[in-house]
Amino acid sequence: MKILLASSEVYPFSKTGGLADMVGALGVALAEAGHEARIVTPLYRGIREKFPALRKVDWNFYLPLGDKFVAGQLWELDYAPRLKIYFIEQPEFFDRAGIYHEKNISYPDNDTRYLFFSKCVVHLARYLPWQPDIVHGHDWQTGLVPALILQAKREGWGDAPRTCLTIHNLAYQGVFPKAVFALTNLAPDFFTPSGAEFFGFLNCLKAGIAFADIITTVSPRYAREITTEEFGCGLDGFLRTHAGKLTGILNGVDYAEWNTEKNRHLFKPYSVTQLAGKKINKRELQRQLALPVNEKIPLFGTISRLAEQKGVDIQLAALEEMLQADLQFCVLGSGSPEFERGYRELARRNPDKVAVRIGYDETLAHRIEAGCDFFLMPSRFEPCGLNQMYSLRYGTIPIVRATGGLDDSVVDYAESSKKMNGIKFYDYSARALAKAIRKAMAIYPNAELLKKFRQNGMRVDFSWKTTVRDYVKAYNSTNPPSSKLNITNIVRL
């Protein structure tokens, strides 16, 4: 099968979260499976000097924004077996010092710069040699793809792909004024509200949602969260009109980077038989934190963007109640400005129980994985989340509120005495969390449960293989019975 991903960032290209891992990871999982893989991104800044076998391809776009042209040159790296990687390089565009803004203020022409690349990605998919069976684009920066092929084949491109939209987090929809519509070149009848008129303005996320083949989300429970009015962020009447082709198919874990046993980022290697290593990366993780080393304190640790969307307001309030108990907790990330200096203040105030991270660390976000005890993650919402799945390999028992991915791949005790391997919490509240905080507590000191909590999460298998499976499964979906491949095959590779 070939197949045309699409997305504005990818891993370890370009990235400012979870989708470019999920992107990239996709993208190599669908290649090793047998498929022939595509992924088209932007060119940023210093992508080419970090990639240097990059080379430039006789291909030119020259595609209309409204009344006026822009051009664009292309860039192709083979990547992996089976898979390459097609580089937009269009400098005024996305020649800049960020993705999406600069000191947490978006550029103001986002919008066009991402219908410039939705038009190339169509254009790709057109006039390639390699020609694609499917486009699968990713959240709104690719939303208006399924309208632009829509709108080529009744200019008569009879041999289009079909179309798979993926939603990774639906608060996020480009949302822009209705002027930007003409930019598209698309005819009246795309904007409508069956369409991509939403209350006056142009959605590009709602127009995926109306004009793809099929809808995915990067979890079971997500895909039915985003239907009620509680969750679906204006879409979620839209979404049960559409309900018919929307599914959810939970993210694969890269085990290759993600793992306890051959990792340069860990102190000492580990496995879910030999466990002694994981006491020695708590210990030297509490020496690089300048926490004081006690193998008897329980240690908590968080990896995430600092935005309410995490929970970090109810993580910081009952923070304030736990910490007058013996643990610890360490935080890795940055966000919002009133976030940030939250938990400096936590720090300042509890110089021996808190340490405070602003920013990225790939190797410290490796040794909290391993070092902590226990892993928060109290979500206001979580379309997915991967530090869960991370934590579990390594055998961190992950503390999360029930929703979304984290309720599709967290076991708590009260579901399962066998498969326990979390602890969940439902309300969205502080003093919820404070009370998980307290189960938590109470599991350290049990030597045998803890370590049956630690294994049971190890043994988890949250690979690629299944993901992708699931994703030849949604392809197919969207094609006639006769045309479907033999899924057979598929999940014996």
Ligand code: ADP
Second form
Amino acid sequence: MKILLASSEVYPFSKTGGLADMVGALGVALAEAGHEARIVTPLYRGIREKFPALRKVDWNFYLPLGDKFVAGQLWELDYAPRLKIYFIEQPEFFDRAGIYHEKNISYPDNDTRYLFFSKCVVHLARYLPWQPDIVHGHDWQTGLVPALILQAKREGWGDAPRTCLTIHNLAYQGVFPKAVFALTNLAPDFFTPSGAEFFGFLNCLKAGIAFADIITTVSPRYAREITTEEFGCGLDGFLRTHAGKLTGILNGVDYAEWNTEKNRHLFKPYSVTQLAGKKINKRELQRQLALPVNEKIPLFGTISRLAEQKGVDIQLAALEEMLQADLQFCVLGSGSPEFERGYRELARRNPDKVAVRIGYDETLAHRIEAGCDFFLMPSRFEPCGLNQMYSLRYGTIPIVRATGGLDDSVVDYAESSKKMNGIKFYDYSARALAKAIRKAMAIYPNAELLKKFRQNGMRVDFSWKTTVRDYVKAYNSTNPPSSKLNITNIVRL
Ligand code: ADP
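Having seen the form predicted alone, the form predicted together with the named molecule:
And the full complex, kicking off with our chain again.
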């Protein structure tokens, strides 16, 4: 198949979270499975310097945003066999210090930035000599792509590709004032309650749900959860209407990047049968973080965006209680100033037990995954979550709240006393998390049991091979373009 992936961030070119990891790895995995994959993404500041092999393509385009035209320029990179990456250059929109925000304040023109990007995606899909069978967008930033393709179909694009939208996080929907709809140049009948309209606003993700041929989310449990009021972020009813085209596919892990045997970031390699190196990673991590170097003290870690979703409030409260015990904790993350302050304050009061690193640091992320004994992910909700899967591979026991992809990827002792590889808790409360940490403290001195948990985790395989098979199955599950419903039917759904 020929698949054009479209995403606002793609690892290793740009990244703020799991979305970038997933799209980069999906592209590679599709190509390795023999498909022709191309990825389109914005050309953010610094990418050209970091990847000097990028080539300018002799192709300028002017695309309408309402009654104005905005110029774009195409760059490309042959990244792997059968995998090309396209970059959209638009200096005013994308040559900035941040991707979505600076100093925690979202760029006020994110609506036009990603609407323009979505238009570029459709323009490429239509006019490249290479014609994709499927255009696969990710999250609200590309939510308008299916509608734009349907409109182009109406206007005579006979063999338009099918469309797939993956929801990585329903909490971010790209909701903007109605006036922004005029910039889409879509016909008015796209802006109805069964389409892009959300209580008088333009909702980009909802438009994607309405008009894409296939919708996927990044874990089976999250696919079920988002059709409920608790997790539906106001779109649960709408998702139930479209449940027939919704599937959940657990993300894979890029083991070429996230492994313990050949990893430039680690102090010492180790493996499922040679666990000794893990101790050295712990020792060196304790040293790097200026914590007392002591193998006997269990070390807990977290790497996270410091956002409400990630359960920072219950984590801070549970640690407050648990730090009376003999344990160490380290966190790497950035986000809400309130949460950053909370962790800094905890470290100030417990300098021998808590190490806090505010910021983004890939090397330290690998070192925390390798050096810690337990990894904490007490998320309020978690569409997939990658860190718990990295932890499993690194022999670091994940402690997770049983939600979304965390529930799908971790096995608790209560579920299987043979295959257990992590600790789950259910209530969203500091008390439930503290209880889970207490369980970890009880496991830690039991060397045999600890090893069993670790080895079980390290043997689990979340490689992309299976995930790619599921995506290709999903791509094929749509009607071929020739028999696709016409737009009037879709709008009336
Ligand atoms: P989300 O996409 O919701 O942020 P995921 O667990 O799916 O959460 O993915 C997070 C990804 O971002 C992981 O690869 C993680 O290691 C990385 N990450 C998050 N915060 C940081 C940070 N401060 N420094 C380095 N990597 C980070």
